[in-house]
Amino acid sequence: MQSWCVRIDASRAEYVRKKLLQKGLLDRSLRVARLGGDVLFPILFERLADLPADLKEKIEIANFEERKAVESDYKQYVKIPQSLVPLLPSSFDIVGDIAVIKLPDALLPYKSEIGDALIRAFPHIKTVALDKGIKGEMRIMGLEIIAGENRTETVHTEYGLKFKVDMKKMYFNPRLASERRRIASLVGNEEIVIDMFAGVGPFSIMIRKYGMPRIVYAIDFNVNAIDYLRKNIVLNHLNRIVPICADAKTAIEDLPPANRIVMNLPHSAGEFIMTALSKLEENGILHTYFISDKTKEHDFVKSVRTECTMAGYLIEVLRCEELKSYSPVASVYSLDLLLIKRG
């Protein structure tokens, strides 16, 4: 059948798919189609006006195959009052064989039933954990096991790489896989890279595997994360990654100037940008992330420009793009900065 769609080059397809899903724009009753090197995503007609501006230029009408109802949809297995069914989450994170789900307060009395339904619908899921929010300076997720095996350690796979992680001891975000691959593809020959908040190493290891760095310095304050980073370096048969267990602000002072710095700490991005720039070579690039109210991300970028100017740094904003929703009113954004000249 015919439908409005967004036509995207295959290299950007995964990123756009996630963006459309997060915004509830993808028509899941139709199958995604391919045409040459492009991917066509069917869009709900009633939501066309809500498309991001950069995608509105890529809409067209095409023919799609209808998609049968997904039998593995967990909602059909949940036994809860009918009035609460609309509150069931339409998405959740999967790290390895562990599903992590957020529930509104009204559904908490039924958390075990919801967890059991997820395991029944998705046989590869062995544990379901309730997300109780990020806590403490270590950015550790509060988790409660609500179904399946009583464990929080797993091995997560993305782009052929394996990451051993314990979700109760360290922070790990599976939704940044495409972003990590993007950054890795940009790393040129013999670059010195610093990963300021490395965790178990998803950025560092992806960069070492798919980029061409001379060396990657991977810093994290969480001793458990660094321990798992070391395990993941061995697990993926890599070298030239240097784990450093320390505060990034002080550890970075003893490192050589970098050609590229990754700073994935969106809650505190503004606090570390000057620290990162102080260690960046001219013509080096800083990849940072921040949380902002939707449509107000340019206010943060403007504040960064002002701070850089006052500190004597001439920068160019290479990219500012929404990565994923953080809440109904806020999103996480990626910001790529080129350091042109020091004052």
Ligand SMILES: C[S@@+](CC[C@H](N)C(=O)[O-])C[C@H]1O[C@@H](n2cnc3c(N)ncnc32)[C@H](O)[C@@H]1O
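Residue numbers count along the first chain shown, from 1. Quantities reported herein were computed from a predicted structural model and do not represent experimental measurements. Think of the rigid core as the biggest set of C-alphas that the two forms share within 1.5 Å after superposition. Compared with the form predicted together with the ligand:
In the core-superposed comparison between these two forms, the C-alpha atom of residue 20 has shifted by at least 2 angstroms. Residue 10 is among the residues whose C-alpha shifts by 2 Å or more between these two forms once the rigid core is aligned.
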Second form
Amino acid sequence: MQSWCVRIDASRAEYVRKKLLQKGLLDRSLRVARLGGDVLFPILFERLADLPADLKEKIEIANFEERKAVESDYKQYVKIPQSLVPLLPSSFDIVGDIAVIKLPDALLPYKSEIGDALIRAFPHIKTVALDKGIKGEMRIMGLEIIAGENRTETVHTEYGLKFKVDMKKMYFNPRLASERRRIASLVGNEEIVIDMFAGVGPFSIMIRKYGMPRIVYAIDFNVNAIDYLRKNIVLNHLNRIVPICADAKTAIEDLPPANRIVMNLPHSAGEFIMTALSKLEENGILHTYFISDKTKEHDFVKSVRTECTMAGYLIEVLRCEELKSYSPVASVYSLDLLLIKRG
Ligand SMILES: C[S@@+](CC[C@H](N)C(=O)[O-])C[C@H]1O[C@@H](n2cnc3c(N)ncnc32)[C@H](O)[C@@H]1O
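Alongside the form predicted on its own that was just displayed, please also present the structure of the form predicted together with the ligand.
What follows is the whole complex; the chain from before opens it.
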């Protein structure tokens, strides 16, 4: 059916999706559509006037598939006191056939009912896991299975690629799919790429599949992640990805200078930027991610500029965009830096 929608470049899609969900503007009875490199979000007609100004410029009419009623709302199956219904989350992550959901404390006594309702509403979900927060240097999520099959291993598909992952042993974030695809599309002919914090390889594999690199070096110090990265290289029939199980700070010293470095470790980005720049060719690009208060991302960029100047690096900020919300006050930002010249 036809609907008004917001048409957005895929690189901004996740951010816009969350914004629309938060404001209740997305028409959830329709499926989100794709057209070329763009994502089309159906908007509730009666809420068009409430769109933020920058999105109002992006509206058009397009055709959308309707969702089956059962998919639109798991809440109808949850039997909990009426006063708690507003606390039920409206969104959750799906990794392969595992749903990962965060629940406020008041809903914890009903976690099994909520898990069962999700499985009933979304037949492709086989396991529901409670997200107990990401911890430690390996960024592993604490998980508790609350419904369905008792397992944390699954195969997640994005852009036609398969990622085998064990959510209890390694990090994986399905929300970064369009960011990975954006980076891959930038990788030019014969580039040498280093993925400093590769995990099970979603950036490396996406880059190898959709970019044109000569080679991708994929580093991670989580043995389990590197083990799954090896499996994923085979699963996707790829070559010229070199898994390295080591600390990125030292492992990078033995690698050849790179044309492009990906650094997906937002919590500690600042600690590794100089290490990465020391390995980057002139005219090479560093893709880094950082967490900042929503209004203070420029402070991080300013401090990077200062550090670079002091170290004799001439850099240019090609792009700095909010990637996803991290908390009510903080976001994860994506920063692309061009190394113009070293001193
Ligand atoms: C936020 S995760 C990103 C993983 C992957 N890039 C992705 O998008 O799924 C960060 C990864 O960096 C790894 N890591 C953290 N510090 C590291 C270090 N000093 N050397 C190598 N790997 C490290 C962790 O084990 C984890 O897998």
